[in-house]
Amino acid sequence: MQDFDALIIGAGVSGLYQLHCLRALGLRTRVVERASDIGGTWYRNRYPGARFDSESYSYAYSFSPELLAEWNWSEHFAAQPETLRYLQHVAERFDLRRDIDFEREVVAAHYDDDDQIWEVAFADGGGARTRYLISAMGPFSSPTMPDIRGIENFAGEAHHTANWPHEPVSFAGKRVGVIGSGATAVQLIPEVAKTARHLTVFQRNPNWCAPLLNSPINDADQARIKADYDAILALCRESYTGFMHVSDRRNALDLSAEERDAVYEKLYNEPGFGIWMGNFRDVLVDEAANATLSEFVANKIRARVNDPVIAEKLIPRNHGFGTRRVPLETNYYETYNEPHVRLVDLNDTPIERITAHGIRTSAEQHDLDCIVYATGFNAVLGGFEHVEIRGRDGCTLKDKWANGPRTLLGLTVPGFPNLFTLVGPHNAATFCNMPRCIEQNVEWVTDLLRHMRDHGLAAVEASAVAEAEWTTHVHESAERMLLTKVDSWFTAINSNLPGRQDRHFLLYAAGLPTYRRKCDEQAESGYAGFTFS
């Protein structure tokens, strides 16, 4: 059995920058994979239409200016393609390669506190000890399958899109079944409509939609980028969630109508997250405010649609427009004015079952040759829950997290001694332009074992004191937020999670800024919400 200082569970991005870092602290680190290949959600994630819906150039590492000099992005909202190469120049360029074990999956974790240390074990059989577990599994690691009799027994091709083949996937001259319409069918069904003989798409829930706007990155505008990089990145340091997008100071009901829509329309037409992140500051509290936006919105979803009927089923019921995360799409509505192309709302029609040539309907029999599972992942928690961790006196992460998460600002747990959860939950990394998030999740934990070894402490714990007050802050925060009272993978309520009815918010929703800001106290007061051995 192998010992190390400190073993990372995840070669995404925050696992390959946390390697980068503790290797320059010195330690003994080694990084586990349950893929292939380095990449995480990019590696697993390869459905045709995966992309950015961040700036790409906002999306990059910003630690190293080399790397940000050298490296040319394509396009403004860069496909999976292209991320994944990236993250493997950048395992190339620091060689991380050699302290990553691939196609290795942790199944269990227990600390053992009389020798401080966590006993890992592998799917393979193997082990290791290390005394600092770094999680870094990410948010999205976890898929989901609708719970529908009879899926084993379709004949035809199957596949999930967070477990998508390596090998080329082809579409033309087939009918095609995709399930969900969430963010990542929204990227996805426009692409098979372009081959496919004929597309359904099984609707359960749909959601408000904005333009991605995508387009080549030129040579002026790769001079500019190059140029702004650091206005850029300060931007998004001090944006609230990560992103180029500042909220604008306004409310919206203190407007006209003409005032406002002429707002909306101009965030409507252009690139990104603006519609969302950068809109008045009452829209995401206020639900009169939110009520202008969303029927702003849907009313651009008529316009571009051309049967009502199909319109108006693509217009979301339950929820405002910004309550759940906003996909960004392009040409997905214009999709469904294809002939080729059918809507199923399975509120009106269910399926009962899927059968060995299709999808059974309470209507009818929908013959496939593919049905294409876009159902989502057991978002930030899932992760959690397929390894079996436990801290002190045997107690399971799971069972300490059954009644909803509580930690110490989204990063440890009391009860669980050296654990560290980046990009977990109650963190701003999981509300925010990821990689903005992450590296300060990665500094952070890499500034207190700094700490830690300049001052020979082996262990590191947070108070269940700290730990109260922050849970009650992180909900305290989200209180007025109208996300909050909407069922969707950020209050853990998800319709492809049969079961779990309780409500608890697993963001952090007061902001990157505020968020760094609480752990840097916690570093300057001497992580005075720690207790050392």
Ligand code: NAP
Second form
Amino acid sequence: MQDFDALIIGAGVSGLYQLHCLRALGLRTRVVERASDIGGTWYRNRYPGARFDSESYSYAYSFSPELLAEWNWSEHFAAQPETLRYLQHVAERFDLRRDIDFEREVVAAHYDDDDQIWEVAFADGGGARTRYLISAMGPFSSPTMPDIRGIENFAGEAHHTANWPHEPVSFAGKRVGVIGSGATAVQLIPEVAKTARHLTVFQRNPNWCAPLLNSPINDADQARIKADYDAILALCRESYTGFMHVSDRRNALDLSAEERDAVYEKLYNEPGFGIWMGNFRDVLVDEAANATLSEFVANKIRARVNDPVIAEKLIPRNHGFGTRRVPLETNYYETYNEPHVRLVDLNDTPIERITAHGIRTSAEQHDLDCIVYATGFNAVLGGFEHVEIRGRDGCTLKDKWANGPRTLLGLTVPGFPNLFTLVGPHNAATFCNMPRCIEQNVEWVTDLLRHMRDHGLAAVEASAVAEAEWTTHVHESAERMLLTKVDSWFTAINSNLPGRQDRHFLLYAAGLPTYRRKCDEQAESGYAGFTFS
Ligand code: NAP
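Coords for the form predicted together with this ligand, given the form predicted alone:
Full assembly next; the chain just shown is listed first.
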């Protein structure tokens, strides 16, 4: 049995940086990763069209000025292969691989209160003991397949986007079906349409999408980005969700319709999440304000899709713009103007079963050579449900969170000493330009472990009182937000998981600056919300 000071689950963006920081602290640290290489979400999601929805240079790690200076992004929104190359570069540059075990999956972790040690079991039968257990599993590590009769009978090729093969998948000459219409499907569908003989999209609920407007980074851009790094990072730091988009302090409803639409028009024609994150402050909290934005975007969809019946089917009716994750798209709506692309509205004609030859809806059989499941994840909670994490009193984290997560700072949980949940539920990182919040998470955990080392402390545990205060703060600060009132992964709704009917808010929606302040206050108070032993 191996012994470590710290064991990190996952070698994605957060696990890599946490390893770097804890090594610098002098802790014997090991990362265990179930995949064959580093990258986490960027290793698994290699479907055609996968790319950043964050400006590349706002996504990069900021902890090393040398790294920022030496890496040249080729596009404003880099594609998945480039991001994976970047993470591989980081792993080489900081010599991280020597402390990572690949193809090693954690199945259970039990806290031994007598020894103040986590006992960790691996799928291969091995195990380890560690003082600190750090989850860097990421919010999207548990893909979900749809619960459709006959799914196992399909004789053609089938792939979930989050388990995409490493060999190239060719759609040339094939009849392809895609199930799903989330951020993943919206990136994938135009790419599949480029080569498929026929593409059928099976859509249940459409999402409000906005143009990505990606472009290459030329030499002049590159020089400007490098010169502006401090300003870019400062902007992200002060923004609500860590993006380079700061919300407009005005209210949509205080302006005339013409003034409002002029702002929407400008934002719609700018790259990235500006139309979501840089919009008027009331559009995500006030239904009437939100309706003005939704109507504006609906008209864009009507203008871009030739067939008015299809256009109406692509316009969401059950939620307003920005109340679910906004997919960013490149020619998504124009794809439906192609003669070989068909949209099937599952509300009109639900899928009855999957057959050997394709998908049968209540109206007809769709013969297919390939089915792509872009059906999403058991988001945020999936990793914690997959691994049996048992705390001081023998209770599992899954059971503790059965009626919704309860944490302190989305990073620690009473009853689970020395466990840290990077990008966990009720942590700002779940609703963030991830690396911006990941760096904050990792540095906060590192500071706490330094504090413990310096004071000779063996175990830290969040107090029940502080947990209750944090959970109340999470819910109160989100109460006004329209996104708490909508079914999506933000509210833990996943139709493919039995028993997931009640909404449990998973995000932290008071914004990154408030989150950082709350975390800093804990540190400055000597970690008042925690007990040490
Ligand atoms: P998702 O947003 O959960 O979308 C899943 C889609 O599958 C939905 O359209 C859902 O329809 C559909 N679906 C699920 N089960 C179904 C069934 N049984 N029958 C028919 N349709 C079914 O998942 P995702 O698109 O993979 O995205 C998840 C998150 O990953 C995103 O929100 C985003 O945060 C992240 N992501 C990021 C990037 C990026 O940054 N570049 C790219 C992609 C994804 P309903 O809506 O009706 O349930």
